[in-house]
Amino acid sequence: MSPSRMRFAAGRIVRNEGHGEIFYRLEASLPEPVEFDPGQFAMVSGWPGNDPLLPRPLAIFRAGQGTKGKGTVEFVYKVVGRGTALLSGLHPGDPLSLTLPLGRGFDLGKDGRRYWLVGGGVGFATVFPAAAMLARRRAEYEMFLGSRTRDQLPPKEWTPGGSAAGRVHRCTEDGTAGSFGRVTDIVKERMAVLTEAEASRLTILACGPREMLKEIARAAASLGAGMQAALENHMACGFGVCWGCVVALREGEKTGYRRVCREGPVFDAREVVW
């Protein structure tokens, strides 16, 4: 699937709802459909008065088909300042503005690959549409998802795949559901195990805390694993004009820099100067 071009869209929230007060599920619909890479975002507004002035960043979690013609996309987002406070109190009905799709997604056109989908706190929401992706060609998956606590883990019938055993990985770091700990050790302790060619076949996509993106990069090379790492630098325009969200890439003994919303926000977890 190719994505579409970045647009400007006009659209009127379907619904906005809260689960568990700690994520939100928005749909809209759109004047026509969109397609999008996992891993690709939009720029998102809608409450009244320029307050705050700019737009939130949110990964796009689906796209489709709406009726006669139209699409709907869905986003899924935590509160954490004004920006999302505001999103979160507009109810079915009111108007959304949208910029999408934006940035680089994730790559998943090798054949033969293994892909482990890593997603901290909210970084599921990134994660989550490339295994939907995934399952449908059939590749083969696992997901590790980790969070602080139970109620920060993403409800069970939002993860694709969920039902396969052995698919799904929970981590808490109080253990109040699945493994005891952070994500990133029960990473760490799968990778290894792995055999050299085990570990060549390898690419871990994830999002997440820049932390623990970093710690499973570092192991990930020591092993010769691929990673794709979505950051989650601050954006302010979203489409790379104001050069605010740039992020420090090697370029062979020099260093480069890059715009997450750009350039990014996937980027090889090998080039990221961290």
Second form
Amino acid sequence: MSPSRMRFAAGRIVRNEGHGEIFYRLEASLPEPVEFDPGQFAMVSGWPGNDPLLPRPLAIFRAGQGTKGKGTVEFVYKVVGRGTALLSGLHPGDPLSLTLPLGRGFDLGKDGRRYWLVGGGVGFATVFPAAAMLARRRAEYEMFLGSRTRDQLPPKEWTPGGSAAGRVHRCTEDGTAGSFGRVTDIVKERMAVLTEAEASRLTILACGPREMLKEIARAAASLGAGMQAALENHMACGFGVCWGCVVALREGEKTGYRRVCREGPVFDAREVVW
Amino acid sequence: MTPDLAVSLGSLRLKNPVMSASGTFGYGLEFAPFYDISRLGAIVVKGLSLAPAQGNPPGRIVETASGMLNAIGLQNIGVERFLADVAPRLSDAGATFAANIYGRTIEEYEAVAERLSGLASLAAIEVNASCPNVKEGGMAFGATPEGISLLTGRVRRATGKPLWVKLSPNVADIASIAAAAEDSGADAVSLINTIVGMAVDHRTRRARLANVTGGLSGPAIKPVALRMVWEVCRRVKIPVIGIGGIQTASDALEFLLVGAQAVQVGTANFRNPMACVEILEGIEAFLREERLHDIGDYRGKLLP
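In place of the form predicted on its own, the structure of the form predicted in complex with its partner chain is requested.
First the chain shown before, then all remaining chains and molecules of the complex.
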């Protein structure tokens, strides 16, 4: 099977460890290796029984080769409800059902672009794979990570490409780590001092709360910078058949409902009806 | 020996009794990456209307205990695009497929049915007389025996295709509605569609669905569906297609046991894209284990 092909896989948990109060890092083995584009996701379940019924969408954090031709996949998730709480209670060796890789990820195709990666809250889990790819390509990028408080920032050692000064900017709303303030404001302040030429060469890749995405999208649009926003939504299937996860997108004069799981989760921020 | 799983729905012969339920399987092709979709008894595609439809605003789905509510609102590509882009590819894939249809008026139902009638590869038309999420999604017809007679009779005259009528559980006496469909020319009835439900958030004090109410599906509704299928099987002579909360082969077998000729698997496709084939393989394994050579030797054999 082509490693980038969508499949339903019977995986097994290798580790599922809590970091700080809220993040879990989950690694599973897969029957075959999988390749993914940064921004793509998986539908994941493993708790017994029918309640909750549906798997949970998780951004793919990393994927690699396992032993004996098998594959591995990693996720970072935050416990937000019953599904993720049950997921966090699973142990190494437990079976895990996964449908992956899903959706359309970030477009990192263009040369000569300068990238800003913005992760609000657990949104870092979606933008880190993009950072890893840009670091491998030696592309020009900076990363902005924000959270409410210190414990909700990702551990520094998780940062792909190293967290050298000038490259990774961390901030908290309560000032307990990094700069003091919202990541939205910090990004907007930086944007405000760009020249027109700089702005036109900039692509922002962002994942986080909708309000954060909306504000940054507005600022980016007014400066002529590009922006790709990774959206989240409740979804039943994750592969385009339930039509439950739609968002409104601008299409010329009209708007239409498009699936976060299929046409997204990464959308051109200018097209999203915020 | 391989058990014979073939079933007849009137004049239509299906290679096995496992179908996908409309609205849970897209247009069928979405499942081609997961398995050979020609293995299914039939694929029932997402409800088609005369013109493409936008559907309801989000949020459209919410999880509930052992189930989910949806209020998609029949978003679909419309019958013309289905004929041009989808149907040929389903044929190429070797799939047996039926089209679920709906209209805002009886004339629209007739027009969609007529438009589909020329499609040689189409196995059947399933009339949606039961969508709870759209004002004109068929419920107006599906709620009474008179309404179902009118709709069934008119679509019957519009097409020579095998005609299935999909019934709503949101009625007082589903058996009399099924009987009305039978009397008006339906070749089969399929039931149940979703049960109207609602979820609210006690903190935000808002409904969880933009549409406020939605259709409940999943394992939570299986006992209701099973009872209704059993009642209808005792009332009508035409084949009954059982739907509602089928997640496993044993769930499917329960519907066959109370008299359903075939089943449709719905919400289970969302949680496991392999659900339909796993159920099919499970039914086959069960028949082998029971040393039954023909599924007909099991169907309708509920003991007193």
